[in-house]
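This document opens with one chain alone, in structure tokens, the form predicted on its own.
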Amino acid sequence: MANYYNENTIIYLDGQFVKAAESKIDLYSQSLHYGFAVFEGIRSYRTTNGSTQIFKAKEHYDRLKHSADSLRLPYNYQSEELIEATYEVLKQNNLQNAYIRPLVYGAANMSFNLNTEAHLTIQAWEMGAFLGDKLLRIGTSTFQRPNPKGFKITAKASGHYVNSILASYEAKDRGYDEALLTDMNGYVAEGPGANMFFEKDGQLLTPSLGNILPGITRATVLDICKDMGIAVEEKFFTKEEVYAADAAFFCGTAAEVIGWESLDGIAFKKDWNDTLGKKVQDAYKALIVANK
């Protein structure tokens, strides 16, 4: 089991910094037992010159306040001021290569009234490569994305993610290293964790918004896309579609930008390094790092 956490690991909690190991949460938290609460995935990087740069860290919290907001969690914190604790947590805790997790959640309430106060923590633990450094065997879900008219899609809130695990666990029991999730339509959707590319006639098409959590680093991937006058569509289409592509690839901050072997045993056609997920894969890691 991983190690998030020792005796001298601190954390930012409700505008304080506390030892993660005498910290605690009510039992009795809205959050605990409905999954009502909201979260971030960050990612800091040692720089070419050696400082910290926490990655699109102002783009995170601006999100992490949507969904608060669009969950009606109490949210009464400027971003500016979260980066600034987010960069003393990894201080005090000597991290740069680190994964970051800022997390709101409620107080006591078992009740389904609305929260009058929530609380705020910010934890971070070094991390590697989430999903490996292999391409990865994908195999397609039968679990679907839930239906936007039934959730906030657009917010990253904890209760979604019983619909990744679900979908993860069933692709490695299966064999697989990741799934694939179709949304209600049956269109491809994303990952667990991850929105998807795929690479056919020498454009990238990607999933439209709409049944997918707008990711940053997808946003990262368009503009990088832009940058290197790759072509990128985006639309709605079947998993036959990308079984009859010629390469595909995963992203998302933990995940970063990892390319896929196959998708439910069907190899894509090109080698990983003729592709155009390779050339957007190693701007993505000169950008994570770069002096900014």
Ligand code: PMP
Contents of the next structure:
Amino acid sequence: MANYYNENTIIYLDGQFVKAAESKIDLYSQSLHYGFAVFEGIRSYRTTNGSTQIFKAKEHYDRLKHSADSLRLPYNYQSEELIEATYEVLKQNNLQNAYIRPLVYGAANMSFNLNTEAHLTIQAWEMGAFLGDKLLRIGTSTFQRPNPKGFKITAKASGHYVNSILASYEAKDRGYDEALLTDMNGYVAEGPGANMFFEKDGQLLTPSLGNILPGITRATVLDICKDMGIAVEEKFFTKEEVYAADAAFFCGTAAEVIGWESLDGIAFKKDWNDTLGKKVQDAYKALIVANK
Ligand code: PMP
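Same protein, different state: after the form predicted on its own, show the form predicted in complex with the named molecule.
Below, the chain from earlier opens the complete complex, with every other chain and molecule after it.
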């Protein structure tokens, strides 16, 4: 088992700061049986002046509310109070570079009836930056992303990650580092837990919203490109267009900005260091540790 907590770890649970090792969940929860829960994945960083800063905290907690509302899970929190609670969790666990996992889940309810109660927990554990150590070998998945007509795909819902995990297993079974999934129309969508961009003829392209999770890092990359004068086109495209690209990368809170070596064994033409993705990666790296 991975080391997410020990006997001293403190989590936030329904307004209290309690020990992780002494906390329980209800085994009769709709969330456990049907994957009916919502969550966030957030990072905090030690900034250049030594302080701890949660990156894009408001955006993440606003999305958590949107996710809970989408699934009609009771949610009576302001983003500001949860941000404050998250800083307290970090402080009590002595964490600076951390991964933060808020989760909203239902109480006992085996039926398909509306949840009248929900719980909220915030957990955090140490996580260093992943940025750019090693380029990824990506394989196109046989799995497609959930159909927006079947799921609330702009919600970060637990059940959607059955799809992500199946795709990731398949990619690794085939010897790839990670999967690239298409949407229900066969166009390139996203990774199991990250959005994608590719470079072609001096500009970046990324899948349009509609069939993907609207990533907070994706939005940050778009902001960075605007600041740097890098042109970005949002559209629907095929994997063959990505095969012909000069470079490509994933972006996400956990993945940060990470370049690809190849897609389905077809190597990208440009050296990562000469790509627009590398420029974006450097700018992102500076942003996450900048003091606000
Ligand atoms: N797509 C999926 C399916 C994800 O799980 C994630 C991670 N939350 C992302 C994209 C990237 O989103 P963000 O940048 O908000 O972390």
